[in-house]
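Below you'll find only one chain, the form predicted on its own, shown as structure tokens.
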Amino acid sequence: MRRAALLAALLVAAAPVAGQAPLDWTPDEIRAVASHGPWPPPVAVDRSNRVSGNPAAILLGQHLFEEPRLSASRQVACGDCHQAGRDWRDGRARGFGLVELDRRTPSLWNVGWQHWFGWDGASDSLWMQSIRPILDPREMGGSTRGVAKLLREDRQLACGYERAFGTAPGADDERLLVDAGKALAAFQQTLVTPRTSFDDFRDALVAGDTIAASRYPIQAQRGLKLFIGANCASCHFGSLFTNGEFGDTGVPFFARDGEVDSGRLGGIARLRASPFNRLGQHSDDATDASATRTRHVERQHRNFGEFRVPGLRQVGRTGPYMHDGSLATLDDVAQHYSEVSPDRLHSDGVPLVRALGLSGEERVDLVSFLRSLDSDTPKLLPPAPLCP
């Protein structure tokens, strides 16, 4: 009993106090918070998918998802490793296809707005970055002709097939696994969070809604002070916490011994060199404008150790942290930029990263903030049969 009394003294006390005034935010203030919404943003369409946005391609990218038999040993699909329950990730500090890999399997959610995929940039678009686990021998080990043979050979897949694509698969096996990987990147695109506490007191704050916008707790008003005040937006701004880009964060960039991951450096070459990137055949955007990023371009060996900013909806919940999965909590990498070292910041271009020096109540706050960017999200129901 006295356990429950004072488990509820500390709910009451963490809950916001009714008329509780916000804190005092600046004009300046009040335009970087701004910044960061509205939310949800309008729907992302990749132009370079014809299917982007097909409701029969989506049905048959969610199949396809949690299909093993894409995969060689027929028993690893995409799925498995970005779980709908575990917020599209697989909780490991690594991920594991056939063989244990050097990167954190990075969460789906808001996958369909960026432009660069992969902790490398390696892919410019979400069907060529679906398209590359599948062929990975460390990850599904799978190739181009058993993809389009499942294509072919199974009934309801087939079916699914011609429902998007208008036509039953044909005999271009290169084709059936592009459109294969369309028709993920039509899925993967409808995976959207929901609204969050932070999103109520952006729109409170920026229509001078003083008491709505006290709803939001005065920890995670100082901790959101703290993010605008220590330029953590430089990288993490928009309304998806992100600028879609690469940075070196002093994370070792030792992928284990003797190994040594080049990040971004390593994913240009990679980008430039497939055939399925936008400047390819297999693009469907006629003004080819999609291909911009991709035809400009260039290595330069500042992209040495540099990895892709992660967005930060959802960041409570899909932990550990960085490319490498180094970080196990969100104190941990508050701690890490509280001290990083410029010393540890191995590229040569102008770092964005310095030590924050935070207290540790800072810290709390700022995590506090971070954890204002979660929601429960709804559960996903199976996918409906794709032909009678």
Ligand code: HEC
Contents of the next structure:
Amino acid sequence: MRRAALLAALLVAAAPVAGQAPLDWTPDEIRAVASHGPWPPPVAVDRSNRVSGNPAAILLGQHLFEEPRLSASRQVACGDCHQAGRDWRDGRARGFGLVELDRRTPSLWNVGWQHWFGWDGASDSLWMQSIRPILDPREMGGSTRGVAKLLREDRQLACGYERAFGTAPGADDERLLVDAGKALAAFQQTLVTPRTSFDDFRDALVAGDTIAASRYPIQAQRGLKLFIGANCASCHFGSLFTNGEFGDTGVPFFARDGEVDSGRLGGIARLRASPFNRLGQHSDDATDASATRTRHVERQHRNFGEFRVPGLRQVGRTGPYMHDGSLATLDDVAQHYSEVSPDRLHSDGVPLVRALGLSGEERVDLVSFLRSLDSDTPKLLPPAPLCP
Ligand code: HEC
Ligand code: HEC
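Could I have the structure of this protein in the form predicted together with heme C, to go alongside the form predicted on its own above?
So here's everything in the complex, that chain up top.
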């Protein structure tokens, strides 16, 4: 009897999180927490892509995503680097296609809500970004003609194309390449992370539901307070935990010895030079309203060494971190923000990042909060055949 009572007391002591009162949250803090939701946001629609949201195009896109014949060697598919069972990334520090790349393969979760794509934002739409690796000699090394031919000559793909776009694949090779990009984009827009324990806490806090809020571990609550206090949200903003823009966090910008990755600066140049941007003939947005950002983007000195602010949903599962995969774990990232030296920040103006000088315990809290943005994602079933 006594043993059982002692054991019960020990068990209660060992399970301090559930049922414990949440920390005190000021109205300002609650507003800050509320700004990271609700989740999920309204469905993303891209007006420059006429098949955005179209089920037949999503199906075609899912097939193309795993299609190695888009590449020159007929051996590299999107899904080799953005792996379905691995949160749509490869787990490597730097991507590897036909050769090793300079940057890490980002996860594709929630990519449909971005407005710039790639670490340097060299693409302004998901379909433009989906064309880039097909043609890039280091990634898939494919060609416009090769993709067009495949869509015309493969019976299944041609049939899937007709269902998605309403006409059989035509004679215009470049248009077919772009349409492949648009189907790939329609598919990627469906990659949405489920709700997380953070979302339940956020909603409970907004609703004033203390009991529901107390289910969120105290450690994560302390980490969330650090996140708010350190102004991480000035870049990791809103329900996606990114403002979709670019920033400098003091990560070195060398691609390899003596070779610089200029980040956003080079990205803007590549964006402007490409025939596939939203200002070109391939955008389906008749109003042109969705091209406003592209029209106004200008290279500035501070863009040198800036990289796209990554969203933080599912971040605990998508390491290694940063554009070059140089930080292996979330604790390494917390340490980075704890110690970053002002000399390493090369942007002009007032830096948004400063060394936080976190204690070991505070780093654990911060990581615990970041991990509360993870969720178990349902396994994606193999796609249905394109045509019976
Ligand atoms: C060889 C590995 C590799 C292959 C193959 C590959 N990617 Fe990527 N992907 C990357 C890397 C690396 C980046 C980051 C590129 C950069 O910033 O320069 C990236 C970036 C992206 C992004 C931007 C994500 C974001 O958050 O901005 C999208 C979207 C994407 N790839 C889709 C695709 C599609 C669609 C295909 C197939 C047509 C594909 N990728 C093939 C490695 C790969
Ligand atoms: C100035 C804008 C800015 C601020 C402020 C900022 N970040 Fe970041 N964060 C970025 C950028 C940009 C990257 C990617 C840097 C790179 O790839 O070189 C990043 C990367 C990360 C990553 C790695 C994600 C990944 O997928 O690689 C985490 C985690 C992170 N930040 C958390 C935080 C936390 C926690 C804070 C507050 C202490 C914070 N950030 C403050 C801009 C910012």
